[in-house]
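Only one chain is given next, in structure tokens, and it is the form predicted alone.
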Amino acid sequence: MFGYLRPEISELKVREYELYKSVYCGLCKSMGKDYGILTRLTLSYDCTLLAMFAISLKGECSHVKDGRCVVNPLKKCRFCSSEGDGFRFAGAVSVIMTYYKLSDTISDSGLIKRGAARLLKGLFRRSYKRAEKAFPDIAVSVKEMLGRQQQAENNESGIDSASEPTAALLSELCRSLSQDEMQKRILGTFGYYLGRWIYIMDAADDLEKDMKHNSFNPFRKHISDDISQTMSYCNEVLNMTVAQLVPAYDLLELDSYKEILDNVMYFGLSFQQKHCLFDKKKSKKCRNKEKDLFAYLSKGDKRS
């Protein structure tokens, strides 16, 4: 995954960023359980989002208990620990997507490069397969998604029809977290406009790398002189990408790690936003501060 779904830690409370941390370690722990111990080296707050919200929406119990962190035994760690399956399926999210993106590397990059992804890829076979068998379904959705999402990048094609799979795929892993079909709906709306945002926010970031490489990149047709301008067109997309987000996610009935929730949803997504596009470029023309670059937020509405 791409590890722009995270929380705004400075709005969170200290029990809710302790509560936070148990679900990632916890997710850590069950990877290397479930698919093996390298498939840790997979885990992303993407996927840790997904298991708080599989957890959340399939009313899962949970509980968080004091142990050693698996990777630096010396450093104690408070781990959550679910009775369903929530960190089994975000696992196998996390192990069959690290597979097929190796096998695209190999097909799309150069010597040394597919080099190390052929060796890493036989490295993960066998965690592959133990996710495949475990949610078989996930592993033939992943597979579609990427040839379709190859065929669009060699169309050239802009960025509604560039982000298509990546949005048509959390769409369809958001609808498999809820048997109801009223709420399957309403996740399967959040999961598009949620993954729409995950791809065109990946473009925005990595825009001037394609540009300097020549890789496809939805947003070159939009380049200019300035580059402020530019991201501040990518910055409207995606501010309008979340305006079609929120009042679905709004929808959902969530059982537990709501306000985490909500603080990835209303604070988090604006500040990735702000750092990836603004705060990050050397140019001091794309630092603005002061200017309201989210108006479709008011924390004020959000956290009372």
The other form holds:
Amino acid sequence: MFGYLRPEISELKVREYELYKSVYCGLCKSMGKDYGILTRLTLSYDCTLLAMFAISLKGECSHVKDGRCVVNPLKKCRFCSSEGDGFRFAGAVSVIMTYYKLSDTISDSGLIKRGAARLLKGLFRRSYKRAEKAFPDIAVSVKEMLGRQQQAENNESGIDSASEPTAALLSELCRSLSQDEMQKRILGTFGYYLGRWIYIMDAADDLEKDMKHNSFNPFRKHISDDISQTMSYCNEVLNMTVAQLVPAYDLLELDSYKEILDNVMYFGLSFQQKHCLFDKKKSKKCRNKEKDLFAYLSKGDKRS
Amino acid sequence: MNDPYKVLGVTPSASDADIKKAYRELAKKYHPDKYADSPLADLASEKMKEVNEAYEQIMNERKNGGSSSYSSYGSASYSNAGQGGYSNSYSGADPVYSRIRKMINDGLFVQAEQELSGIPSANRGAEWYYLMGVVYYRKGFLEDAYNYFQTACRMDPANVEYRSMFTRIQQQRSGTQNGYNPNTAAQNSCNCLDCCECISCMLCSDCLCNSCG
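With the form predicted alone in hand, show me what the form predicted in complex with the partner chain looks like.
First the chain shown before, then all remaining chains and molecules of the complex.
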């Protein structure tokens, strides 16, 4: 996953922020314990959110303990742990996704990258086996998703068809978080648009890079000379997705972490859109302008 | 029946104003307009009903207890909406399209799509594009849906049904309700100078407090 699903920290209360951090650290610790130390490297904001959803939807009891950071033992840290398998679930998703992503990299990258991916994949194999054993359904869904993703890319699909595999996967994962039929229905819709949002956000964010490397991007057909116009278009597509996502989210019966999850849905998504599509690009543009100015000035020097 | 206070998310000791505020927020959250084209419209209207009933129950109890009067805030208009569907608003007579509309209303989107694809492109009018848009919208293929609605509107600009759907979607895309609207960015974004000022102010007051205490 990509790390776009995070709360807007300025809108969080301090205790909510502390709690969020403790979930993040708790997931890191639990991944290390359940699937091996290396898998901690795959920790992401997206999976943290997934863990919170799992715990909240299942009504699992969670508590916070003091401890020390596993990466930096000098740092004091608070860890959240739960009695159910919310953390194990989110960890498995992270491990399995990473493993298949590596397979993907091996099949379509340059020589050096391929070698590195192969090495990592070897190191991850045992962790993957553990995760697969604990959650066989996830492994099947992820594998199927990547296959369909490949197909969509080969067909040069549009935005809808290209985002569908990710959307369907998230829909499947979210549905598995509840036993209740009505909740499952809501979660199916919610997951679909969540996956769609993540995929489109990633595609829009990578557009310039993909153009440079001439790799597939669903927005390629919509590119215009003015990059800000293209980004406005991407933003519109994302807004329309959020307009479906938030109503579905509002119907969910959530137990714990409601404030943080609300924050991600109501502020976090739009903040990411703003940050990735407008602010980042703008700063790059400013830098280019500076470069232009510099080139212009040095030219002037030569002229004189 | 659930505890009406729990439904509204307030304590029984809450004031009338608080209850009204909580009710307004929930009514906005589950408003039928927000779920007009959503596959979850039925669940939202159920929630809305629950919230309306809870509010009425609390207010009735309080009224009988003599604490205050209340105005039933749009409960009638909320409970009826959201069940319109796609067939009621259309009075045209093409039997093929009314059959497809019925399929869409019954949730048979795959069949509706097949049926629509079977219509030769020479016979595809504005309504064909509109219905195709509805099918794609419900499938979650939002961009394709948007394009179909756009075409429908272009072919038949006078049609109220197509126009209102298209306007709704344009509103969604603008990001005024959910998502990000770049045009209002100036108001929302945090002004860096203010932050600095705020922090320095806090630091100063912290120093003062420490020296006093």
